[in-house]
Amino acid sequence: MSRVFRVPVAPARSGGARRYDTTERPSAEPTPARAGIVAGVLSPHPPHLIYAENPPQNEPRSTGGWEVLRWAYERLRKRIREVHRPDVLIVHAPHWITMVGHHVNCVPNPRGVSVEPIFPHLFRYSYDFRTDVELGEAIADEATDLGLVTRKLHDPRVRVDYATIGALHLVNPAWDIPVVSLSANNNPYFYSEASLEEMEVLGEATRRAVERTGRRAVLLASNSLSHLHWHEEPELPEDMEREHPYNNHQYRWDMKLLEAIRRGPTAPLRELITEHIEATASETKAGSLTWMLAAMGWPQVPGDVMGYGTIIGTGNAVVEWTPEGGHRG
């Protein structure tokens, strides 16, 4: 993987895009004491959860369903509002797929309709949000300087994918916090020797950019866990009688991963995430979870598993990590 989509680390650029180096230097405006990555969240994006909530932005209407996961998101929203108070939400999602390198959405005000291609009868969502362009460009510059092939997306015609929209809505349905969204390089799905190493580099770039720009950031890894799913749904999509794990093997592996998360620290997850991917076709193969934990420096604390549930058979968990390991709410 590294030899396909990484380039030699270049010297600092003169002119053009700004370089944020890591050497100490005087600053006219010191970074606030509490700036940095204040939390990271595993925030799965199944469209069913938004469908079940009936927000005004989503056209289809439902009778509810998947309450355990939706209640977990309600608790998470309260923590974000009352505890973390971020300046920005940074999301990495597996369905903004880029075949070459990593892209950062730097469009100031993305607007449009996002449609889930497999479940258009559940998810037709009108979005309108603000991008933290300065931070997005800083992440792209840091990633380039660390040797990743990176591009800044400035095309206002961009259509934002449903995984990005889903995670952002479920964490902040008011849409009043600026956003930076990152693409998922699809190389792992085509090269058997690929690893998650590159996502750790992207995480380091994200951390550097957040700290240099003085933001308070919450990171969102928009991944499900086990990802085998049913190919037919019931006549009523929210019929909870039909909802259960795809099979016991998938469920037990999800529990193995979540028990390790609950125990902490996160460093052993480096290997366990890879094992889980091989055992369950996990959506973490897109790298979002690895990116987030790497950006946080692989926290020495347990994750708070706020809820777990299945959606069309796939495993989904809402999990929060904080740098200090403190959880309130």
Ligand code: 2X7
Contents of the next structure:
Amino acid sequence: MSRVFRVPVAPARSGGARRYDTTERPSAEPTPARAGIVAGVLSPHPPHLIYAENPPQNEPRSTGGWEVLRWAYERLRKRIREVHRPDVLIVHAPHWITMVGHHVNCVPNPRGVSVEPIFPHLFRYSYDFRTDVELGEAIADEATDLGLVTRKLHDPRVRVDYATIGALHLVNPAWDIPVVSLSANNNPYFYSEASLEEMEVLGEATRRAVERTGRRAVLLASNSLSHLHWHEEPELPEDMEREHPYNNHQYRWDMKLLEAIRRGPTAPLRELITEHIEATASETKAGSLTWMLAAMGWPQVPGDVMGYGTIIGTGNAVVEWTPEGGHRG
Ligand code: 2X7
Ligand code: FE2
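Having seen the form predicted on its own, please provide the structure of the form predicted together with (3E)-3-iminooxepin-2(3H)-one.
Full complex below, order starting with the chain above.
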């Protein structure tokens, strides 16, 4: 693989393990329980879901729609607040595309308007959130040490993409949990022979950084599943009479993947995710799901499929994994 994407692993820096000053993290309260990655969530971002929710941050208004997926998110939010209680959300999103390397948003307070380029009539969202800069920098440093081409984004003028904002809003509309946002390196889209191997490395870097900084983190993989969609929209975008899977092939493959997720453990998903991408043009090709499961060490547990639904024909599922596989509570 080209050195544009991978550099030789650098020797460990002198002085042994790097230390991070955890007193500077945005949420200065003591960590309530065990630190580490406490959950991973497949959290799809189609702008339709935000549009249907009518939050004050989004300009367009709707009459609803896609309720089953939105109810799944509602249950997920309750688990995040009551069970996981993270001090950071780390999101990997396919529409922050970087052509060279993996970028980490290290801007302390990103603010602006995020617009969906294909559906601007559904998503024009004013965002204003806090980054856990120390953790973001730690992830970038760990990724560099593991040989990935990595950059820290410091320019506050760069607009945050709708896949990052969409997943974060749906998981935490109060925006009261600090964030680290990671880009999707475009490599897998351009090089068909490229595997998702790099995402395993980025996952490992993420886990190391979370543990080193003592954070309690929930990871968000901002991906849809099967990804063929209609080229025409109904006059009323939320007309649910028109919403259904693109075709039965796409639907059956989504079910095949979700059944394997529900069965557990996660290790067989490594191969199945690749087969599902080939069969359905799945958005997981951007690597978010692989990154997240790799960061969790491919846990020996089933995932909790909290909801599935199509959006303009694409497949979307909200799924939660915890390291121990406990889903109730
Ligand atoms: O980004 C998306 C997507 N993933 C699926 C469906 C429709 C729009 O946007
Ligand atoms: Fe998308």
